[in-house]
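Single chain ahead, by itself, as structure tokens, in the form predicted on its own.
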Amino acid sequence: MENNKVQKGQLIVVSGPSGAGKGTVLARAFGKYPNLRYSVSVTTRAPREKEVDGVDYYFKNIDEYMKMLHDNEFLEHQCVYGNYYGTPRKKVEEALEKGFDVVLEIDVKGALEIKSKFSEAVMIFVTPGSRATIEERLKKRSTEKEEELMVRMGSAIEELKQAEKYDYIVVNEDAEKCAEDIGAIIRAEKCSAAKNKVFLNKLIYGGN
């Protein structure tokens, strides 16, 4: 009898410094690859203009966040620039079981925490082509004061130093091409020998 069980989805971790253009690139990727699902993070920071609860983030107060932390509801959690962030465990696991590929857009610390727990996670680091581009994009946001921009620029450089710990580095000089590169990585990972051992064993030895 044919086995109709849905193949488990792939966990994809995307990181990069502030100003790397991750949001734009991922928006293009989601438009191209319908099997992708975005993991919406929880945060205690205040919403920025035009951000929508449940779409951009789940915005929680500190008491709500700490309860979730106490109840082990996060796959990973971090404090960044004085605000708390976390990846909801249940929603990610449910999507993976349904066969969707789940994208976590998180910082380097959170990404490495995920990798330590899920060795099969595909780690992708997105970076601009130059330091000048990072600074220019941060200034265009106009959401931080000058001293805050300097802090974020320093943090961006520190994050770049961690890029070699990722499986792939994608340079974002063109958002469309960068999205295609990410799609190519996902397709290649699905064809890897490590992820097809069970299938090969069925071909060799038979069985469902």
Second form
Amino acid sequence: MENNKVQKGQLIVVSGPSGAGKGTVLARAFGKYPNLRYSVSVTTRAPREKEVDGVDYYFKNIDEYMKMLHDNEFLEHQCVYGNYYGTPRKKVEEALEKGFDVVLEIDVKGALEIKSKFSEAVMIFVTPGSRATIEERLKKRSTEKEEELMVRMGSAIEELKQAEKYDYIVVNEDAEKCAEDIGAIIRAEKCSAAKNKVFLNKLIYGGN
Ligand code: 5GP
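Moving from the form predicted on its own, what structure would you give for the form predicted in complex with guanosine-5'-monophosphate (5GP)?
Then the entire complex follows, led off by the chain already shown.
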């Protein structure tokens, strides 16, 4: 790394419909690539069984959330399925400064907001291998009520329509391969000419 300075990390946005298996894929990716950090979002949604505060989400009540919003503590925030979700600004910025690659697992609207603010963000959309897989995976999630399942299926289709706006589409037929694809994308992005302009200029013109 040039000049012994820590190179800023890569901001990575991962979206995909419910039932795409993002959670499994990302868990594998974090196991394989130690430079990755997961951005834990803040939400007003109630915790599901086995979810841990500070690990899966920071669970806040609506007043606490609104105070954070008012204090400009979010990089982006959205209302998803009637609950608020926000990306904590400070934690993400600190991790990027330290050189970690930070993954935001967020919905499509939030993702597009991030891309409009940070053009260098890498946008990855994870899809299931087939439509039937989405239905199956959603049904297996016994935590959701029937009505909520219908809403999530409808949203999944709407989200798929937005996938072409992403930089990369990763098909999750095999979680291990999908995690490797994500690692390959991050490596390729670090080698992109656009992200190495400063380095190239130093080689050409010298200087620190
Ligand atoms: P769930 O309630 O199933 O954990 O998440 C519902 C949706 O909210 C998912 O699409 C998830 O990616 C999205 N989400 C989670 N955290 C955030 C966030 O901080 N910002 C945005 N915009 N979406 C989020």
